[in-house]
Structures are given as structure tokens and as C-alpha cells.
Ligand SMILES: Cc1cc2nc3c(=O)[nH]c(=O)nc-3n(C[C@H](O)[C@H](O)[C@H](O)COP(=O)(O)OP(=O)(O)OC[C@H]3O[C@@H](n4cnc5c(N)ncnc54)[C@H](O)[C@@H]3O)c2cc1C
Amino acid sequence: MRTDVLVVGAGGAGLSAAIAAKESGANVIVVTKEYPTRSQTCMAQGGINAVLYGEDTIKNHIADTLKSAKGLADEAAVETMCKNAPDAIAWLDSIGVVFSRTKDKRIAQRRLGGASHPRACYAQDYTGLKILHTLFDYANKLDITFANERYLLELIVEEGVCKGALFLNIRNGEIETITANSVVLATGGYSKLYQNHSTNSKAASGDGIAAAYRAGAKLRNMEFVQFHPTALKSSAILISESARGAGGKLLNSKKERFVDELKPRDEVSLAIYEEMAKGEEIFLDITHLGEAFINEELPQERKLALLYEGVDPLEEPLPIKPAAHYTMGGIAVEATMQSSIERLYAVGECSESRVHGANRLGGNSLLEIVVFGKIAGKNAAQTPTNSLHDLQAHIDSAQAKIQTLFAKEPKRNFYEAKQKLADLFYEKCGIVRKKDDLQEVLDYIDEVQGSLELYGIADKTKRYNTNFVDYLEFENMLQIAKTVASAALANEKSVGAHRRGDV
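Assuming the form predicted on its own, can you produce the structure of this chain alone?
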């Protein structure tokens, strides 16, 4: 199969890129390992930042973003994102995103942590979901081709130029190839390294980043993992920052407030971590907001608390903990969204576009995927036709790896190894990191990677073999985990989401 632009990933970033490429005249195929409406974008609840009204200014938005990034963002990139924010909201509004409205019919905005003004445009607490569904509907109106349930195996790169990708068709177990003039990776982040200590879906295993890394792409800022302050204690299900933006209070076991709830996420998460280190349990209290407000503005939060924690936030505070939520590191890209590999673009959480630095400002993730998604799609659509010299060699290599995996008998359980890795990451490569702890993590990764011949799959069928897909994700997660822990060990400076407890 061949196309002009191949987009891998169908969340908000991938859909924005696909739409922009299609509207630029390119043929586009979007490939995703699940389905578009299951993408991580639907987990972004609080809002999407843009300066629209009142005393707020784009200069304030830029300043808040740079401050949150702790000096590690590029001002030009941040300026591009923030200046394009009002147009991004206008475009989303025009294609049908159902934003919440004020009494005078203006798009409603709320203040999120780290923001000097209320600038997060929202749709109750379903903002990401409603943006995602609207983008998907619009992409279908443009007759963009979707290939679902395809797992990215490898990128096809020849002489430093990306010319397509190889996929596993999960439905039938066959290898499929799609060649293209350019490839846009929009495969999401790697927070699921932390497994049940993460707010993310199972799909956030860093597949695109791992594939790009193997192909020779440069990565950047991999040690910066943002922990969201308010995940439900038992399940790590996210309770949106909008709950704190509306006046929710963080309390310890003594019912004492111990932090300004609207500080940036890294500072709030650290404050919670320090309280928990003292033996305190932590709670998010929104009981004082009242039933009418909660049911109108925070309906999903109440449903999630009841379903996963068995607690009604109308009646009592919610037990919470920080959980891995967003990864600031990823594939290094420049202003065009092109990586260090020619014709390979990356956008969204799999990319490092110099706008989040050491700590992402709440409300900027949805903005980034729309603004930079459109930039990536437009630039990808402008690449001329290329030629592929030896496709069969790439297919043979992938097929040989799969045959080897199916042939060996598993002597160790990779699911157990994956959970141990997650526990180690949460404890030793989490909110506070130390040299010896990080070395312990790296030693474990080396031990597992050195004994991969002992790990394998029990299910040898071809059709819908989730055991096989889980194993492929496991190998990718080991690769990503090593880059994260290595970067954390090398960085002896506490900054933002990376805090060293020993230097």
C-alpha cells in the first residue's frame, strides 16, 4: 500500500495532522493500533488554553508556559503555540466542538494550575473526548482512510530518509507495509511504563518513540515525566485539574491544607509526596462546591469516583495520590515538526517540541496537538515523491524476528517483569530520584534485556493475539525505560518534574 502522507496514531495530534495534510491536497492514511475514539486525548478533561477575553494576554500565556517549563522551553516555539491558540479554538468551534458556554454565549473558560488567568476553554470535564470525537467526525467527512488494529513494528528508513512503516495486522497476524512520501508519528507518550501507577491507558507504551529511536532519531528530555497530583488512590484514575480550578482543596489526614492547589503540577505533586512520606493520607475535597455545580461542571469526576473508588464527592473527600500522567520527553523535532530523520515528523506527546520543558502547563497539551498537528500535516504534505530501493529486506527482517519469537518457549513471565519494572519506576524513578535508586532500575533493565531469550509468548495463534502485542509493547517499554532512567541519572540538577533527592 502506498500514500502521500502516512500518519501513525489517531488521537488529537494524528487527526489534526491528517486533516491538515488532506486539506493541503495529499492522500492520507491514518493507522492506529486501537481505534481513534479510544485515544489518550479523551483523557484530557480540564480544558485547552487560549487567550480569548478579558484582561488576559498572549504575553501572559507565553510567560506562564515558560515559567512552568522551568527555563527549558524554547521561547519561539512557545510563542508559535500561544499566538495560534485563538485561531485553534475558532477552528475547533467551527467544526463542531461543543464547548461549554457562559450566559452570554461566549466559550467558557476556567483557570488551571500554573495559569495567571482563566484561559482553559472546556466542555464540562469531557474536553479532550469531545475534541477527539469532533476531529474524527471531520476526518471522516474528508474521506481520510483509516486502518485500525495495526501495530507499528518498524519504520522504513533508507539513507536517513523515512519512506514508510511496517505494521502487524492484529486481526490476522500478517505483516503489512505502507510506503509514503512522509510519515507523521502521533503515537503518544510512555507513561504506561508505570503501569497501575499511571493515569494513562494501556496503549501509552511509547511504541512510536521506540521505533523512531531504533531508526536513529534523536530523543530529548526523556527524564521529564509529569505526575498529576490527583489520581484516585486505588485505581490511579485521573481526577481533572478542573476540580482544583473550581476550588477543590487538598487535605492531609489531619484535614489540613498544605499547598496552594493551583501551583504548577510538579510543585503540587512534590508537596503531596512529602506529606505521604510523613505517613499522611491525602484527600481532594470538593464537597463544598455543591451538587448543582458538580453535576453541571464536573459530572465525569463524580461518576469516576463512584465507579472506581466507591466514594461520592458530594458527601466526602476523595482519597488521591500522584500518578504518572504526561511525558514531556520524546522525539526531538524542530519548528517544522520534522525529526532528525528526513521526512519523519512527530507531533503530540511522542514528540519533544520545546514547549513543555521540565513541566507542562495544564491546558497546553490539547493546544499543542491542534496547533502543531496542523503544522506537521501541512509540512508533511509538501514532500515530493520518493522511491524505495529494497522493501523486501525490511519485510524479511521483521518476519524473522516474529518467527524467532513464536518459536521459543517462555521460561519467564514477561507480565511479571513488566509489573516489577513499573513498581521500580514509581518508587525509584518517580517524583524524587536518587543515584543509587536509578542505578538499581538500570541494572534491572539490563538484566531483563540480557535474558530476553527466556521470555516469550504462550499464545501461538495469529489472529487477535494480544499476548503477542503485549510482548512487543514490553520490549519497547524496556528500550524507553532505559533512556528515561539513563537521562535521569545523568541529570544531577533538580528541575521541574525531575527532582534529585541526593544532590
Contents of the next structure:
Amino acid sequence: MRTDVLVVGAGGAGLSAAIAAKESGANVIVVTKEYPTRSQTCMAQGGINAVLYGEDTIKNHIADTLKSAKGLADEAAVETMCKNAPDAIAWLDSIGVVFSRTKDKRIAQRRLGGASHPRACYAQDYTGLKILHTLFDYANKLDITFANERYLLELIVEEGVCKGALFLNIRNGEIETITANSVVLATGGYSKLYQNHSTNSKAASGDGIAAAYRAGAKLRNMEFVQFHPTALKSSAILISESARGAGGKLLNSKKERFVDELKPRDEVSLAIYEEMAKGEEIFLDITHLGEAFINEELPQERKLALLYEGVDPLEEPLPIKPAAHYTMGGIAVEATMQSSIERLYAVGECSESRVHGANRLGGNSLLEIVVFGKIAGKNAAQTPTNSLHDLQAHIDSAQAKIQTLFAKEPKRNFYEAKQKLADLFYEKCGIVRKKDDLQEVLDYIDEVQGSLELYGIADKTKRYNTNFVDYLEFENMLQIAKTVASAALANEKSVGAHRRGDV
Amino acid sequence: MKIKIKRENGFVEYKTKSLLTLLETLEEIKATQEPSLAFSHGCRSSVCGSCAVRVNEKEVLACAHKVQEGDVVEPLKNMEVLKDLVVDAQNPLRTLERSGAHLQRYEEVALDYDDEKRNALQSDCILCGSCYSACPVFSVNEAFLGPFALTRVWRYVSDKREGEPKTKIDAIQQNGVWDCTLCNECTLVCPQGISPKQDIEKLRAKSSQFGYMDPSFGSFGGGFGAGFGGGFDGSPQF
Ligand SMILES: Cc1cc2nc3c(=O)[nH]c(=O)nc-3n(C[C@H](O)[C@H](O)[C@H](O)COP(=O)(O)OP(=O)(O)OC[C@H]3O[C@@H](n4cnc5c(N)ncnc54)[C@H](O)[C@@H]3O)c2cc1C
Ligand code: SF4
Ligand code: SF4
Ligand code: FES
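Having seen the form predicted on its own, I'd like the form predicted in complex with the ligand now, please.
Following is the full complex, with the preceding chain placed first.
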């Protein structure tokens, strides 16, 4: 298959890019390993930041973002994002997003952590869901082509220029190629490295970043992983910040408070971590907020707490822990969203676009995916036609890798290794990092990567082989894990989400 | 605890730990007993719509169902099974394109709180396909647009920002609103508390406003109905 612009990933970033490219006159194919509306973007509840009305200013938005980024953001990039925010909301309104409204005909806004004003526009309890589905409906209106259940294997790069990608068609197990004048990666983040210590969807295995890295693209700030302070203890399902905002208390096993709950995410997470290190269990107590409030503001959370922890937050404090929530690091991009590889663009959580720096501000990532998604799509649509020298060589090499994998007899269970890696990461490359711990993590990764011939897939069928897909994700996670732990080891300066406990 | 899962060659019984959600159970079976077991999942928090299956013949989200002794787990109906519990959602999704489920022409209107509530519930749909699986019409008419697509059309038609509601209504006359039997099965299985049946009734009322009639009443005077409808169609445009 051939197209002008190939977009990999169909979350908010991929769809925004595809729409912009299509509206610029390019032919577009969007590929996802799931279906578009199943992308993790649907999980965002809190909101999307934009300055819309008089009381707040774009200057405030820029200042709050820079402050939270702790010196690692680029002022021009932040300015582009914040200045374009009102237009992004107007555009989302024009395609039909059902934003929450006030009685006086305004788009409702609430205050998220680290913001000096109520600035997050939201759509009831379902901001990401409604933005994602509306983008999808609009993409259908534009007749954009989707290729679902296709897994990105490798990017096709020749002499430093990206010319397409190879995919596994999950449905029939065949390799498919799509060549293009430019490729936009919008494959999301890598928090799922932490497995059941992460709030993220299964899909957040960092596939796109790993593929770009293998192809030679530069990555940036990989050690920066944001931990959300309050996730349910066993399932790591997110309990929204509004629980603390409304007066929820954090308690240890002795029912004592130990931190000001309204501090920024990284500080609260650290306090919980330190408490847990003393052997304490941590609880979020919202029993005093009352049934009316909980049913109105936290209905999903109440349902999920009952289901996963068997605890009704109305009756008892919720057992919680901090969990990996957002990955600031990713593929290094310029203001155009182009990576260090020509014609390879990256946008959304898979990219490092210098807006979040050391600590992402709540509500800024949904904004980033829409504003920068459009920039990426527009620029990608402008690239002139190219030609490919040797497609078959790329196919052969991917085919050979798959054959080797299918020929292996698994002696070790990679699902166990994936869990072990996640536990190690949570403990030793999580909220506080130390040299020896990081070295231990790296040694484990080396050990597994060095013995990959022992890991393999038991299912050798072609049709819808999720054992195979899980394995591919596992290998990507190992590669990403190595870049994260190495970057954490090399960076001895504690800043934002990266905290060294030994220097 | 034991549960049965429908696989390629019929039902297979598995032993599992108790107290887990069905999704956790499936993941555990896959990681420790049966690596080839296929099922779809993503968010595990009931919002991505990936994991709908049938348990004891009723549609549920695997991530929202607590496993019970003897549960019988099957894939959704009315869709092709790709493997085990994974179905092909492609055809169901195409109903969204066929029914024109998007904002046709934006009319700039400042909405207030009450306007928002008109279609807030309909836009909670996670496209899990449960309603599509439960709908009896598909066994007699594969071309039916189906419950979630029609709910989504109502979501846009009822929106004050929609500048061309009639175009939306025109698109759902064939294999659409009048083909539904109003049996309400879709409502009973929706994990989001949406009632596609009620939305279809509202679309019928709206269709009537635009001059359309229930074709099953056609036998009472088809020619008249068609002619009259045609005349009415244009009038709101003046
Ligand atoms: C629980 C939760 C709550 C959140 N709340 C908020 C909030 O309130 N406000 C906010 O601003 N942000 C929030 N975030 C963060 C925000 O939702 C994400 O950063 C953002 O949605 C990422 O969008 P994306 O388009 O970059 O990636 P995603 O939405 O993750 O999409 C990635 C896409 O890439 C595809 N893909 C991945 N790998 C492959 C592959 N190998 N082959 C083919 N396709 C592939 C996937 O199928 C998917 O379509 C939240 C995140 C979580 C987890
Ligand atoms: S009410 Fe209509 S759409 Fe819903 S299940 Fe019955 S026939 Fe199908
Ligand atoms: S209407 Fe309900 S049952 Fe149907 S797809 Fe949407 S969420 Fe699922
Ligand atoms: S896994 Fe997302 S709805 Fe169940």
C-alpha cells in the first residue's frame, strides 16, 4: 500500500494529525494496533487546559507550565501550545464535543493541580472519551482510511529518511507494508512498563518509541515518568485528583495524616513513597465527603473501588499507592514535530516536544495532542514525493526475525519476566532512584535480553495470535526499560519527576 | 472456581482463582495456563469498550464482571468471531459511517447547562458493541444500522450546533429507525446506562416532523404517504 501521509496510532494525537493532513489535501492512512476509539486517550477524565475567559491569561498558562517543567521545557514550544489552546477548544466545539457548560453559556472549567486558575475544560467525567470519539466521527466524515489491528513492527528508513513502515496484520499474521512520503508516529507513552503499578491501558508499551529508537531516532528525557499519587492499590486504577481537591485525606496504617494533600503530584507521591518505605499502608479517606458528592463527582471511582478492592469509599478509606501515569520522555522532536530522522514526525505522548519538561501539568497532554497533532499533520502533508530503493530487503529482514521467533521453543515464561521487570521498575526505578538499584535493574534487563533465546511464544498459529503480540510488546518494553534506567543512572540531578535518593 | 470459555473447538473448562474480575481471570489464564487464549482488552476501567463478551448469555464488560462459579463465557453475537472471544468489530463500526454519525454542519451556538444535558448521556457511549450483539434485528436484516449508530445519530441531531438535522434524518430511514422492533434488549445490556431504543423513538418523532412515516403503515395508502412526505421534506428549508 502507498499513501502520502502514514499516521501510526489513532489516539487523540494520531486523529488530530490525520485530520489536519487530510484537510491539507493529502491522502492519509491511519494504522492502530487496536481500534481508534479504544486508544488510551479515552481514559482521560480531568480535562484539557485552555484560557478562554477574562479572569485568566495565556501568560498565566505559560508560567504555570514552565514552573511545573522545572527548567526542562522550551519557552517557545510552551507558548505555541498555550496560545493555540483557545482555538483548539473552539475547533473541538465546532466538531461537536459535548463539553460541560455553565448556566451562563460558558464552557465549564475546573482547577487541576499546579494551575493558578480553573483552566481545564471537561466533558462530564469523560473528557478524553468524548474528544476521542468526536475526532473519530469527524475523521469518518472526512473519509479517512483506517487500518485497524495492525501492529507496527519496524519503520522503513533509508539513508536517514523515513519512507514507510512494516506492520503485522494481527488478524491473519501476515506482514504488510505501507510506504509514504512521510510518517507520523502517535503511538502513546510507556507507562505500562510498570504493569499493575501503572494507571495506563495495556497498549502503552512504548512500541513506537522503541521502533524509532531502533531506526536511529534520538530520544529525550526518558527518565521522566510521572507518578500519580492516588491509584487503587491492587489494580492501579486512577482515583482522580478531585478527591483530594475536595478534602480527601491521606492516612497511614495508624490513621494519621502525613502530608498536605494539595501539594503537587510529585511531592505527594514522594511523601507516600517514604511512608510506604517505613512499612505503612496508605489510604485515601473520602468517607466524610458524603454520598451526594461521591455519586456526583466520583461515580466511576466508586464503582471501580467496589469491584477491584471490595471497598466502598463511602464506608471505608480506600487502599492506594502511587502509580506510573504519564511518560514525559519520548522521541525528540523540533517545533515542526519532525524527529531527528527526516520525514519521521512524532506527536503526543510518544514524543518529547519540550512542553512538559520534568513534570507534566494535568490537562496539558490532551491539549498537546490536539495542538501539536495538527501541526504534525500539516507539516507531514507538505512533504514531496519520495522513492524507495529496496522494499523487499526490509520485508525479508522482518520476516526472518519472525521466523526465528516462531522456531524457538519457549523454556521460560515471558509473562513472568514482564511482571518481574515491572516490580523491579516500580521498586528501583520509580519515585526515588539510587545508583545501585538502577544498576540492578539494568543487570536484570541485560540478563533477560541476553537469554532471549529461552523466551518465546507457545502459540505458533497465525490468526489473531495475541501471544505473539504480547511478546512483541515485551521486547519493546525491554528496550524502552533500558533507555529509562540508563538515563536515570546518568542523570544525577534530582528534578521534577526524576529524584535521585543517593546524590 | 471453574469457568467455561468458548474456544475454537467448543467450550473448555478452566480452574481459576476467585474474587477476580473476568478480565483479570482471562489474563491469568493466558499468562499461566493457556497462552493461545485470545480476548481483547485495554483500559480495565470500563471506558475503552474493548472487552465486551457474553457471560451466561448476557453481554457484559469483562473488566466489570466479577467471576462466579460456573460462568459460561462466549464472544459477542452478530459479529464474525476472529478467534476465541475476539470478534470483528469492523462491520459494526461501519454502521457509523453509513448512518452519517457526525456533525453535518456546525452552527455557532453558545450552549448552556441544559443544552449540554440533552446529549451528554448519548455521548457516554464507549462503542463496546454489547447492544449490537443483543439486538434481534440483525438475524433478519444484516443491513440494519443498529442501536449504537442510531444513538450516535440522535446525539448529533439533538445537538443545537447541528445546522442540518434533516440530512441526518434522511440517512436513517432505510434499514434504520423503522426497522427496530423496540424490544429494548439494547437498553438492558448497555454498561453506560444508555437506551438506544429511546433514542430511536426520539428519532422516529423527529422523522415524522420532517414528513417521514412508518413504512409499515404504507399499506394504508402508500402513494399518498410518499407524495405527501416528499412535499413536506422541502418545507422546513424555506
Ligand atoms: C487514566 C488517565 C487519565 C488521564 N487524564 C488526563 C487528563 O485529564 N488530562 C490530560 O491532559 N491528560 C490526561 N491523561 C494523559 C492523556 O490521556 C494521554 O497522554 C494522551 O491521551 C495520549 O494520547 P496519544 O494520542 O499520544 O496516545 P494514545 O491515546 O495512547 O494512543 C496511542 C495509539 O497508538 C496505537 N499504537 C500503539 N502502539 C502501536 C503499534 N505497535 N502499532 C500500531 N499502533 C500502535 C494505539 O493503538 C493507539 O491508537 C490521562 C491518562 C490516563 C492513563
Ligand atoms: S430496541 Fe431496536 S435497536 Fe434495540 S435491540 Fe431491540 S430492535 Fe435492536
Ligand atoms: S450504546 Fe451502550 S451497549 Fe451500545 S455500544 Fe454504546 S456503550 Fe456499548
Ligand atoms: S478493558 Fe476497556 S472496557 Fe474493559
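Rigid core here is just the name for the largest C-alpha set that superposes within 1.5 Å across the two forms. Residue numbers count along the first chain shown, from 1. Worth saying up front: this structure is predicted, and the values here are computed from it rather than measured. Residues that one form lacks are left out of the comparison.
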*A243 C-alpha relocation of at least 2 Å between the two forms, rigid core basis*: yes
*Rigid core fitted, is the C-alpha displacement of R110 between the two forms 2 Å or more?*
no
*asked:* After superposing the rigid core, is the C-alpha displacement of S387 2 Å or more between the two forms?
replied: no
*Core-aligned CA shift between the two forms for K254 (Å)*: 5.1
